[in-house]
Every structure is written in structure tokens, then in C-alpha cells.
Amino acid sequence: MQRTLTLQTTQHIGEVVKLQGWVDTKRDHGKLTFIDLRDRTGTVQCVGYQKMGELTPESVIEVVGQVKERPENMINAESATGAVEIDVREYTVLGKAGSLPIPIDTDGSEIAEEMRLKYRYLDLRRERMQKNVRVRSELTRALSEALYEREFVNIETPMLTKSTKEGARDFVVPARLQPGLFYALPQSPQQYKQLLMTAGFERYFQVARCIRDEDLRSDRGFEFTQLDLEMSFPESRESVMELVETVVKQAVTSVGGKMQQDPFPVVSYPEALEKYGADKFDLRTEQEKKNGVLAFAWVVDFPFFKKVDAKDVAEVRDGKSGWTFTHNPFSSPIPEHIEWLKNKEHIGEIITAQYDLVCNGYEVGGGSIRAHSPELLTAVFEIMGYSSEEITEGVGHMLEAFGVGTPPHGGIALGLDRLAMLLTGETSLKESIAFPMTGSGKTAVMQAPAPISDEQLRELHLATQLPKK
């Protein structure tokens, strides 16, 4: 017999149906039992004669019954199967579930974090958590499919790479066949995004894995996802912008979210500054935000450089001279300051072609025109203090590419964890995604990091040296 799913019950009155699931609910009433079977598509209720009393919540089983409609004075009207109920004849436990070590009847709310992470896969059947990470699905998809119609390519970059300077600090891979030598783990697919580009593509996007080692925030992990694309000869940033909040808004409103103002508002840095006190704002109404509205406006005109912080390591890393940058050193300036930028004369005046997408007060995107000429890219690393043999050992391979006849492009990254938090009403990264580290940078579920044993450590030619206790 083939399974039914519950949401399909009510198209087989009368007829005989195999059931497959957890058990959800269970309610004793002396030779009644009845139970709330659950599955991907919602509950049903099962009623047993006589039967079915040994059965523990979140237990999976398998029942074979009869559908039949309830009495008019029974049906719940709250519940899309509530008109029916299957009458047990059969049934057989294919998962026994013990005692649960965290409740799944709330929100999760009261749980600490801890305790949540470490079964999170008990965790994520409470139905919060299940639209959560469904409509988290269902974004994905609708913007994949709003690039498609749009004449994108779907490429995947490699997740093994090059330790090189994009804003934090690496994640590396140490390589068992070159002693010695490392691999380094996405920030990420900047670089081969651009090569793309370069190889005649046009038009690329991909669900890219993006990995980072810097302090962690309710808003921030050392892993995340963003939808990546690039394009090449736009007319303008403007061009690029336009495509972007096309797709953005065809994805959203798919999903139902529901936006504030259509087109989105245009803010330029120094008037976000002067406006709101910072480039990640909030345009909502407090009625707005009990509705769930979604507020979106673009931000441009940022400076290209600024001055390191002393605290900030990755920063000090980057800017030898004192001078780093602020989103990426592969932008290109606006072409008002294109001249000054290949002169490295007004650097701390000369503005980005970047854009950042914000919404709800959080950047939920940035992207950029970026440099397509070996002049430009080397004169960003000159300005920020870099020998012409650093610049070769770090960007020789884009130099390289930008020599045999690289178009003019741009393009955006769009933080999928982030858009997901915000569409879902959510305040935590870690409530749109399936396995969240916790806020110590450990692993959900399995413990990581860990230690690995002395063979693996030999055969990596690597060993460890932790301080005295």
C-alpha cells in the first residue's frame, strides 16, 4: 500500500490509507487512545480501540486505518484535517522515542541556547522551527529562479583556495601532500566570481558557503550563506542596483513578504550618517514592525579607504601604510575619482562604486562596480602599502586576467541567512538556520572544535603546542 500523506486524508473518505510519521499528541480515555499523527505536511487524528496506549510522543510510526468523517459537533475547524480521523485497525513502531532531553511543545524560547544546539535536531521539529528553515527553502528558490528568467548561470567556486586579504582573517587548510603548505577556506567567492567575468560568462550567481574568522554577533557566524551573482558590462551601478532589487523584490513577495516602499529609497553614506546615526538603518514604523514589514533602501557613495584601526587585527594586517579599505579592494571608485585613485592623491576623499543593501536596520547585501584593469587593482594595494612582490604573491593571478581582456562589471552578495532571520520575524541568525554554531563558535550537535589524533597531526606534518595550566 502507498503512503498517504495527513493533508491528503480528506480526499480518501472511506477508504483504507497507510499513514507513516511521529506521533505528536497522545490522549488516554480508557479503551480510546488517540493520537495527533504528524508529518511534513501537518497532523491528523488517529483514534484505536483498545490499541495504540504503549505509544511515547515524537515515536515514529506507521498506522493503516480507515478514514472517516467526524461527527459535525467534532470537527475542528482550526485544523485543515479536521473533518476526519482515521480509525486505527493496524499500526508499527518503526522509531521508539524515550524520553525527550528538551521539550518540543513550545517555541524554544525558555530552552538555553546550549541545550537547543546540542539536539538541535530535536530542535528543529517544533513548528517555528520548521517554517523557519521552509521559508528559508522557499527564498532560495525564488531567487534562484528570478536569475534564471534573467539569462544567469548557476557556477559553483572551489571551497579550498588562497589565504588572501578580503577583511578578516582565514580559516585554514593544512595541505597533506605540500608540508607545510595551507589552503585557505572562502571569505569568499570574490576573486573567482571576477575571473568568471573574465572568461566570458556574463552573468553568474551561486548559493555560495562563505566561511570567516572574526568575532561573533547575534547577526554574524564564522559560516555563512549569500546569494552571489555578478554581471558584466552594466551601464552603471544604478543598472546593477535596478536588477537587483528586481529580483529581490520578485523573491520576496513570493514568499509573502511585504515590503515598505517600491522602488527602494536611495540614501547616500554621509546622509545615513547625518540622518540616523549609522549606514544600517531602520525606516519602519513601530505599526510596520508589528506587521512584519519589510524595509528596504539602498546605500551608496561610501569612501574607498580609511584609517586602520590599531584594535582591529585584520585591519592592521591589511593597511601596511595606514590606509585600508572599507568593503573590498576590488571595487572600482566612482569615475569622478578614478584619476585620483591611479595618482593615490585625495585618498581619504575618494568615493566607492559600492552599494549596500539594508533592511530592518541590518545589511542584508553590498556589492560593487568592480576594477577590471591591472591599474587600478595595483594602485588599490599601493595605496595601501604593499611592494609590487606582495602584490603579485597576493592578486598576480588577477593582474594576470585582467591583462587578456577583462569586461566591465559588477555585482552583489545577498546574506540568504540574514533575508531568511528577516522574513521569518526572527532577531537571531541561528533561528534561520538548520545547524547554527553557538556564540562560542562550537558546532550544533557534534562537538567541534575538537582535538584530532597524533596520526592525523603526523600525517599533516603539523604539531600543537597549547600553554601550561
The other form holds:
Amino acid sequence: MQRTLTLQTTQHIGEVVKLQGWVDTKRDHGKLTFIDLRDRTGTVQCVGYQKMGELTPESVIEVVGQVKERPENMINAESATGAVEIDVREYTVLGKAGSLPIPIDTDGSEIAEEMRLKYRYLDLRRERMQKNVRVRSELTRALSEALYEREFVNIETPMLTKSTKEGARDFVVPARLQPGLFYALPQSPQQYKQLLMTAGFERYFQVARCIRDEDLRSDRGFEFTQLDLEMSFPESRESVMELVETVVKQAVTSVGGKMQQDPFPVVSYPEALEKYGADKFDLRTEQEKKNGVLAFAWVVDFPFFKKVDAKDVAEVRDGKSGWTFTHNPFSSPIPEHIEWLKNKEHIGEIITAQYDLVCNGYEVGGGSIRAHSPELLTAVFEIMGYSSEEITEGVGHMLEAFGVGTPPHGGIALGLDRLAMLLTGETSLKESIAFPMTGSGKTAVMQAPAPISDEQLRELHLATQLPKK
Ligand code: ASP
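Alternative state: the form predicted in complex with ligand ASP, after the form predicted on its own:
Full assembly next; the chain just shown is listed first.
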């Protein structure tokens, strides 16, 4: 017999069906046992006369039974299957559940984070998390579809790569076959996506995993996901923003998001500082906050360079001259300031062709028109104090690529974790990620980082300087 899903039961009244799923709730009424059986489509009530009282909550079972209409006064209007119940003829336990380490019939906010993440596979069964993960999946689908419709090509870029100068520390991976050499995990696909423009794809996107060794904040781990895109021959900064805005609106609307202003307001960085005291701001009224409205806005006209913050290791490393980039060293300045950059004058006043997308007080995206001539990119690194050897070593491959016919291009990366968080009305990124890290940097369920064996260390030609525990 084929499996019937709980939601389909209402179309099989009178028939004997086979259901498979979890024991959502159990109510013992003497000889009768009521079970709500849960699968991916919802729940249905099953009534059993046998030993069903033995079933433990959250066990996985198979039930064969007849779908019966409930008497009028027993109909549960709250449930999509509330007009029927299953008269159980046989049942089998497919996966017995012992006692549960955490409850899953609440929204989970009362449970310590360490426990929720240690047992994340269970935590994810709760209704709220099922919804969040599914909304995120739909958002990813909608964004991807909107881009496919506009001739974007979905292309993967390497995970084992070289340092990308995105303003954070790299996670490094030892190369077993080349002792003493290391790969870096990508902070973003920035350089590869630009190289895809050189390669003639014109429109690229990817759901990209990015890894940055940044100081942890309560709701930020080392990894995040961005919807990364790049396009060639943009008319202007505004034309990329316009395309991105259309794609975001189409995707957000299709997953049920309500947006505030259309078109998104565009605020300059100085104006944002003056009006809101920050470059991320929340334009919602109190009522809109209650109604789950998303208030998107663009921020433009950021300074290209800033003075290095001596307390920030990555800034000190990148900004050897005392100047470092504010957003992205691969950006172009606005057209009016290209000469200043080339001549390395008015450094603090040069404005980058960067645009950030903010929503409800969070930065949900950032991108720019890029430098696509060797001269401009070289000038950026010279301003940051790089010698010509260091420039060749760091971005020589980009300069070479720019020398074989690279079109003007620009792009953006949208933060999928944040967008999904806002769409689901959550306030922590962890609620929109299936397996996030704990606040102290442990991975969910598997508890990395963890020691590796002496044999692995030897194979990798690594020695740790820590005393043995
Ligand atoms: N690579 C940039 C980032 O990850 C985004 C972009 O400029 O497209 O922030």
C-alpha cells in the first residue's frame, strides 16, 4: 500500500490508508488511545483500540486504518484534517523515541541555547523552526527564479581558495600534499565572480557560503550565506540597484513579505548619519513593527577609505599606510572621483560606488560598481600602502585578468540569513539557520572545534604549541 500524507486523508473518506509519521501527541482514554500523527503536511487524529497506549511521543510509526468522517459535534475547525479521523487497524513502530532531552511543543525560547543547538535535529521539529527553515527555502527559490528569469547563470566558485581581502581574518586549511602551504576558505566569492565577468558570462549568481574569522557576536557565527550576484555592462550604479530592487521585491512578495516604500528610498551616507546616527536604520513606525512590515532603503555615497582602527587586526594588516577601505577594495570610486583615486589625492574625500541595502535596522546587502582597469585597482592598494611586490602577490591575477578585456561590471551580495530572519519575524539570525553555531563558537550537534589525532597532525605537517591536555 502506498503512503498517504495526513493532509490528503480528507480525500479518502471510507478508504483504508497507510500513514507514516511522528507521534505528535497522545491522549489515553482508558481503552481508547488518541494519537495526533504528524508528517510534513500537518497532523491527523488517529484512534486506536489496541496497545497503542505503549507509544511514546515523537516515535516514528506507521498506521494502517480507515478514514472516517467525524460526527458534526466532533469536528475540529482549527485543523485542516479536523473533519476526519483514522480508525487504526494496525500500527508498527518504525523508530522508537526514548525520553526527549528538550521539549518541542513550545516555541523553544524558554530553553537554553546550548541545549537547543546540541539537539538541533529535535529542536528543528518544533513548528516555529519548521516554518522558518521552509520560508528560507522558499526565499532562496524565489530569488533564484527571479535571477534565472533575467538570464543570470548559477555558477559555483571554489571553497578552497586564497585570502580574499574582505576585511576579516581568514580561516585556513593546511595543504597535506604541499607541506607548509595553506588554502583559505572564502570570505566571499568576490574575486571569482569578477573573473566570471572577464570570462564573458555577463550575469552570474550563486547561493554562496562565506566564512570569516570575525569576533563572535551573540547571534553571529563564522559562516553565513549570501545570494551573490554580478553583472557586466551596467549603465550606472543606479541600474544595478534597480535590478536588485526588482528581484528583491519579486522574491519577498512571493513569500508573503509586506514592504513599506516602493521604490526603496535612497539615502546618502552623510544624510543617514545626520538623520539616524548610523548607516543602518529602521524606518518603520510602531504600527508597522507590529504588522511585520519590511522597510527597505538604500544607502550610497560612502567614503572609499578610512583611517585604520589600531584595535582591528584585519584593518591593521590591510591598511599598511594608515588608510584602509571602508567596504570593498575592489570597488570603483564614483565617476567624479576616479581622477582623485588615480592621483591619490583627497583620499579621505573619495566616494565609493558602493550601495548598501538596509532593512528594519539591519544591513541586508552590499555591493558596488567595481574597478575593472589594472590602474584603478593598483591605485587602491597603493593608497593602502602596498608595495608593487605585495600587490602582485595579492591581486596580480586580477590585474592580469583586467588586461585581457574585462567589461565594466558591478554586483551585490544579499545576506540570506538576515533576510530570512526578518521575513520570519525573528530577531536572532540563529532562528533562520538550520545548524548555527553557539555563541561561544561551537558547531551545532557535533561540537567542533575538536582535537585531531597525532596521526592527522603528522600527515598535515602541523605541530601545535599547546601543552597536551
Ligand atoms: N563581496 C562583497 C561582500 O561579501 C559583496 C559585494 O560587493 O558584492 O560583502
